[in-house]
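Below you'll find only one chain, the form predicted alone, shown as structure tokens.
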Amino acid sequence: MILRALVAAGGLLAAPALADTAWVTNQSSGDVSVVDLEGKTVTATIPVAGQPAGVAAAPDGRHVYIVSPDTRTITEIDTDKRAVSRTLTLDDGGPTGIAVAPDGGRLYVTDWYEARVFVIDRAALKLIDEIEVGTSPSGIAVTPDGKRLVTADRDDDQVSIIDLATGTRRIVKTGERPFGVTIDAAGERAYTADVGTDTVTVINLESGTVIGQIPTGERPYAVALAQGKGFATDQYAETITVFDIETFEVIETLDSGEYPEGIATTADGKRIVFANWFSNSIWVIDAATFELIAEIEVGDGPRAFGQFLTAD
């Protein structure tokens, strides 16, 4: 299905309200858009340190936080002010991936370097400890009760299940190259978009065993979540592969912009958005129908890479 094609020639196709604003990093303008769903439009755009990639909302919705890799920093952004209220720069490493934790406790973010996920403590911004994972890790989700942490390891083509309460970590291989991680809302599944093998990877929590892989475009980036349905973004191919996650079956594959990355659902599950980092623009589609929404012109090299969506 080709979303280009149902864009009207007198404006976009008419669509219920949205109820989100979303905060798409943009790694070449160095720069967060803030995205108003409903309007469809760019309310602001807030400057932050370095090349941002990672992203992560708290569950208040108060705050969002910035990953910048190269300049170690984590940037808390206000998100009634739409200003950076404060800043993290961490001594080393390349932190890449963020999570916050259900609780809005702690900050979770992986090191693409050094093999290990940086423990923030929000209140105080400040780093207070580091769990061992897997050799590159770049994707991060807890589970809904906060009690589990995954990383995608990419390097070793697996994940890595930490248990928050004991420390203890399980290993789970998956396709070649993991690079997002999606969690289920009943904190049962996690799904893992695996560069190398053009596959998305689907991990029992519980079991620690891999119950399904689904074929995708070429170098899927990360999944979303919606509907009955999983949506993986297909970096190279730019195409979005829909498919059903009970069977595992592809159900459809969608045309995209240029480069898609970062995905989200937004708060009421029934849209999908997702950046297009060579277009220079987030789309939103219809999770039932497939439907284009918006179209939406961003800043530079967006990749709005984790949950970069707030309800109002």
The other form holds:
Amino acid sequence: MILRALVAAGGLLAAPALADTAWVTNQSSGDVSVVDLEGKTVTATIPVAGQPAGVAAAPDGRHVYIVSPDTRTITEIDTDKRAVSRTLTLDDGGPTGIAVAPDGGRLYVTDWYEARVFVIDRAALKLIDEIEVGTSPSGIAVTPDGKRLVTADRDDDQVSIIDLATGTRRIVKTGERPFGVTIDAAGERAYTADVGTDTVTVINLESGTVIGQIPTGERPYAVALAQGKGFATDQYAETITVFDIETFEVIETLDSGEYPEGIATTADGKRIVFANWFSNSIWVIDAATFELIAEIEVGDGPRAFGQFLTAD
Amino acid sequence: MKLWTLALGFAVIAAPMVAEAHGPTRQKITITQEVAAPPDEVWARVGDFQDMSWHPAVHSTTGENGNEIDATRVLTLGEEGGPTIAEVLYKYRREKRSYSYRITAVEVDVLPVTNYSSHVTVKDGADGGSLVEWKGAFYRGYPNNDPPEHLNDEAAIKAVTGVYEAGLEALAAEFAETQ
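Follow the form predicted alone with the form predicted together with the partner chain, if you could.
Once more the chain from above appears, this time first in line as the rest of the complex follows.
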């Protein structure tokens, strides 16, 4: 459990080979493809309410949480049973992105319509609080120490950094229309994919300042971190922009399927996995050699927006 | 024949739009059409971003920078002075007979979509003919939950499907006449 929590954001711990599972939200077919990344096969397809986009695996790996904005549903999947265990339907709003607190106690869900974050008690699966953020919050992430919550406030061109102990909010301007946001394993930086300016913005969370900006292909969606590099999915360009996280230089531009979207790093930090929304596939790429390891067909319209991988 | 919607038999509606906001679920469609002509000939007809005269709803095409990346065009629909759609080219692969473009400005009463991108590809078809593929990705016209009927997901899919089918059927008919 500790290992999972530490490596969840793409850390570089030495770890034994792990069997990773991808939980891919298919927005058009309204289900979740469960993908065995070692066997390179879909082992289950789980129907869920609505048209799911956001996804977050709990750090303990017992549950994966799925968000459907149209039906306002949070769906809990039991990872052992590979079945829906509980659901929560919100009264209003448009839940979009989701993150689970590192201690596993709470779920944080952005509301695309009402500039807020829903705070949900995981044990009760009940809405307990709301946090004000900027307009059209989409991507969301929590630092590994559980102290800070970061949202990409898309239509305000900013991130909100919430101190979860005090509730205070700081705002940092990014490129235009940040969508995905990723926090590094050290909890020091956030990386936003800025749809409007075709950039990744790198933010120091302690100082609340922008420390770098990287040009990407057209319409970046989200960022994963692995092997000292960042990987941004460029939806329109059909590429992955790879950049060095120290120099912020672009190292390589990789081909992807059509409309690459959600992206995450495997628990061993060696591979990245992303969904191709139009192609209905996920691709697995070696983060060091950039070799395409696997191409796996999933359901219709995969978005995988969030931390969609678990490791056994 | 003033609007895409009129030209294709849909009701005319009017609604204000926020240009960049969009609904929660992006839609996609793929329409293919067999054309009885060699792929290079069909590509010569549809492969010029500055000439969409192959589509019956397009009155004129004006634009800049040919088939370069970031080239622009404005389609005037129906007749002179008709409604317009502004588009930009973001991918052009002559060797694959394929290009991609997106709409930069359109009213939702002309086409009830937002954040629209599109891809045209001429593939090798059967018996030396062509298979033309037209793909679109877009959000519905209404960005929030509970959209009115004329701006919901179904309306967006129906409208884009109608545009693609009308264009591809006309293209097939044009080549059928010349063969």
